[in-house]
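Just one chain is shown here, as structure tokens, and it is the form predicted alone.
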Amino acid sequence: MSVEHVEKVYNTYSSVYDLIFGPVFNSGREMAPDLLNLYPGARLLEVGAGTGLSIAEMPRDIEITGVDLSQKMLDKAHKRMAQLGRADVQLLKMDATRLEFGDNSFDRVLAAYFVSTVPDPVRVVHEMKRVCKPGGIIVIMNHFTHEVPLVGALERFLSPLFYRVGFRTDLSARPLMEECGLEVDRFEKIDFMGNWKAVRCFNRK
């Protein structure tokens, strides 16, 4: 699964992504501001931001940067955001892998739904751990490896068929958070199969 393959599906499923996810993970959204612990004049990255779906939940006394590697995805999240008047947000096509951005440039680090579409999830974990200040918090909603054995295998069986249609199911929570150097401090369902974890994380550096 390469950057040119996940820029090309994205790009084609950008006329129907809101259709489609949008409410089907309109709950984890819901759960985002309140997982960052957000407060007035904090500075969010979302990685991945897609159309914007869970940035046009975020208050507005914060400043938001959001990235994505589809253009098209953000076209529609630009759109988005001029319908909200939401014209405080700032919107970047940019490389998850190769973030664009100074060292603890931000408080707060969100990542819905993305992390399994990128070729390789521990380096987008480290630039977000990167470009998160010190004792900043980093959310990571996303599908993860189900957590009895025989779903869990059956999920990494599946994982390259996935691949083709942009994202994996053979990735697992806890053994990223490690390799990367996070902290977790909350791990929960977000529906209620618990197809769908939230994971915070605190940016100790």
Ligand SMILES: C[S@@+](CC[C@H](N)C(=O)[O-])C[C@H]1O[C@@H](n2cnc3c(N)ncnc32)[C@H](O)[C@@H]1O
Given for the second form:
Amino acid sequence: MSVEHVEKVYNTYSSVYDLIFGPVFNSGREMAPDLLNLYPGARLLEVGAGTGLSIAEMPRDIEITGVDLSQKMLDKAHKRMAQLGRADVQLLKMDATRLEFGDNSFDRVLAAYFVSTVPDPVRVVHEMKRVCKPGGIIVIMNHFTHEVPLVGALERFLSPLFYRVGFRTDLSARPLMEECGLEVDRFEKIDFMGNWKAVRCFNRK
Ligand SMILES: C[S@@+](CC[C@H](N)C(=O)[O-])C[C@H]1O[C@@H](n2cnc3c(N)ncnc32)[C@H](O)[C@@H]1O
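Form predicted in complex with the ligand structure, per the form predicted alone context:
Every component of the complex follows; first up is the chain already shown.
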């Protein structure tokens, strides 16, 4: 699926996204500030920031930039930030596979429910790594294929179907991190079934 198709899908979802994917994914979003180990003045980038639901969980004493491909998702994020009185948050329309930031620009980089929505997750994670400072923290929250082989096989089989509606289900966490040269520091279940996980990595360049 092309980047253009992904953008179209999320433009369409934007009006109902919070209703459908708001409460369902909130447990992960609430864990994000702690996993990111934030400190006053830290520069945080969220890739695939969507309607700003994760940003809304962040403390006010950090510098936040959110990027997303879908203008309609970003419009919602702008509205949310205005309601929260967070004019300081920078929201930009940008393709996360080609981040328009210099190397080592951020202390922390977050991808919440995002990497499985892109055609090339490896490229996105490489970009997250590039813009993150050495020693910085990268947190990825996502659906990863189940460790139980039969469930994992079913998820891989169904992945092309799910991808038509915006996300793939055939992504394995550890091979992705290994391919991108990221060392996993924490690996946490987000939901009680263990289908969704948060992976925290230190950016050792
Ligand atoms: C499932 S939503 C997650 C949104 C948000 N992080 C959250 O917690 O609700 C995935 C988001 O990634 C965006 N997206 C998909 N591909 C992208 C890309 N290549 N670059 C930037 N954003 C992208 C979509 O537009 C969508 O807003």
